[in-house]
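Okay, so here's just one chain, in structure tokens, the form predicted alone.
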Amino acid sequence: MADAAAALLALAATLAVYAAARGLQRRLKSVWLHPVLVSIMVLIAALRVLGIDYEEYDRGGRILTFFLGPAVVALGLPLARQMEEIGRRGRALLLSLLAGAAIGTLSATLVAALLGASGPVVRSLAPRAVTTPIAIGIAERVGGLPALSAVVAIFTGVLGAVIGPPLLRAAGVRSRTAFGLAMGAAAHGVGTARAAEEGEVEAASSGLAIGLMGVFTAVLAPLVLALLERLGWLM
């Protein structure tokens, strides 16, 4: 009982820590003050003020990891919505996506094992560029650290959600198509939630992004670890 109720608290907690930050940004509107990472900066502070343990805050936190799958599949809808628009360039977001995948993969697994990172580490590093669920099932296949993969794929998907649409804007990117596939692919679900905001083309790319970012990288993390063990750079 005593568990229930403090599972019940942390979701209570996390729910009402990320209402006020996503307030707080649209009355500031600063592109820094992201719901996700307000939530994020605070519930860390939190937990380290008043002593509670990771442990038993994810209690509650586990309630909302399971509806993570549940989201990333709702992601469809606007995707089945726009399938005529992203149909005419499926060839172009095929290549791009693969091209995205090899390099978010290579980059982060190469740097580190040049860099000294032990296995486990630079494994964890492989699923960088997919969402944090696929990113977590990729760790234990490929033998990294599901925690640390999270951990980084939430990262990388705020800093992009962050960054990410100055960024494209001031490249000069005016498709909405390729601006919902870069926030997709860069930022996984935190970025789709962006992109969202744009409007139902750039979510339908976006999601698109996500989920075939899932399937490169699931393929190519494997070949990618194989080829730095084959150049000793991986033990």
The other form holds:
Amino acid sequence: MADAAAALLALAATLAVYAAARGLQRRLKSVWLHPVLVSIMVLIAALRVLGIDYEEYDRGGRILTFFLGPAVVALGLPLARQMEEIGRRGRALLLSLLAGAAIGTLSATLVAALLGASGPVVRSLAPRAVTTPIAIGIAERVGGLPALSAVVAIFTGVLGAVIGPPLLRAAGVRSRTAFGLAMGAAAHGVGTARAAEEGEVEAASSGLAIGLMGVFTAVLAPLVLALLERLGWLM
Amino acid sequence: MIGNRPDLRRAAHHLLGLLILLAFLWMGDAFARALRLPLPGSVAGMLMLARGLRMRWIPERAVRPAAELLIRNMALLFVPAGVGVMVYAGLLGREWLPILAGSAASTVAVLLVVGWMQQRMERGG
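The structure above corresponds to the form predicted alone; please provide the structure of the form predicted together with its partner chain.
What follows is the whole complex; the chain from before opens it.
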């Protein structure tokens, strides 16, 4: 009973902090005040001050994490609506995302390895671009730290959602499909949430990018890590 | 409150949609495991749901309220996993630079590569 109450309290606190963080962003209109990032920092600070460890908090927190699975499945809905549009550009989509997955995994692991990151950290960075539940699965397979991969995925999701639109505009990307695809590929769910603000084409291609990036990265990450190992850049 | 029919019906509608999504998640898990696919069950479930909706095996209006609620609030669902970073405070303190630099470089690279390639191929085709 007390356990259930504590879990509900953690859940309620998470919802309240997130709602407040969203309100703050709406009022101050700063892209850097991403509600996810602000909520994470506020909750960590609160847990530290109150002396509550993560495991205890997560008894309530994982009620939300549970819905990540069905949320990824739910992306099948915008995907179904845009299937024809996507079918017409199928080959281009697959090639762009395959290149994105290769470059994404290679650049993250290579830069980290050259800057002296330890083996587990490099392995945790391999699934950087993919959605959190998929990133956790890949990290487990390639010997990374699943929780670190989750956090890196969220952080870069926020980074991509923030810098993506101005960067893509500056780079001359006008196509709505290309915009959505790039946002989903670089910033998964957080990027898709941002892309969805632009319209349904952006939302659908972004949702598709999440899924395909997950598939391609799952296949490519072990290969990239094996390559780094052979070159002697990864322990 | 119980007598408030529209509220009750809406809640039931959301619950039905959630159960359908969970069924597809379960099928996706089973499918990916049976075929030893490197892809997570949720992604297999997403592709199966899209197919089911296209073929009209699943009526769209049954899943739409739950699906749209989850998609709209997806960012919230990442928060508890993100709080998990506190477990790695020591590691982050030592290796924050390679982690930040690697993530940032990769984010910019993926945005530009995917955006440019897709736009160029659309124009070329």
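Numbering follows the first chain given and starts at 1. Rigid core (definition): largest C-alpha set, two forms, superposition within 1.5 Å. Quantities reported herein were computed from a predicted structural model and do not represent experimental measurements.
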{"query": "C-alpha of R62 off by 2 Å or more between the two forms on rigid core", "finding": "no"}
{"query": "Rigid core fit then I210 CA moved by 2 Å or more between the two forms", "finding": "no"}
{"query": "Flag for V219, CA shift 2 Å or larger between the two forms after aligning core", "finding": "no"}
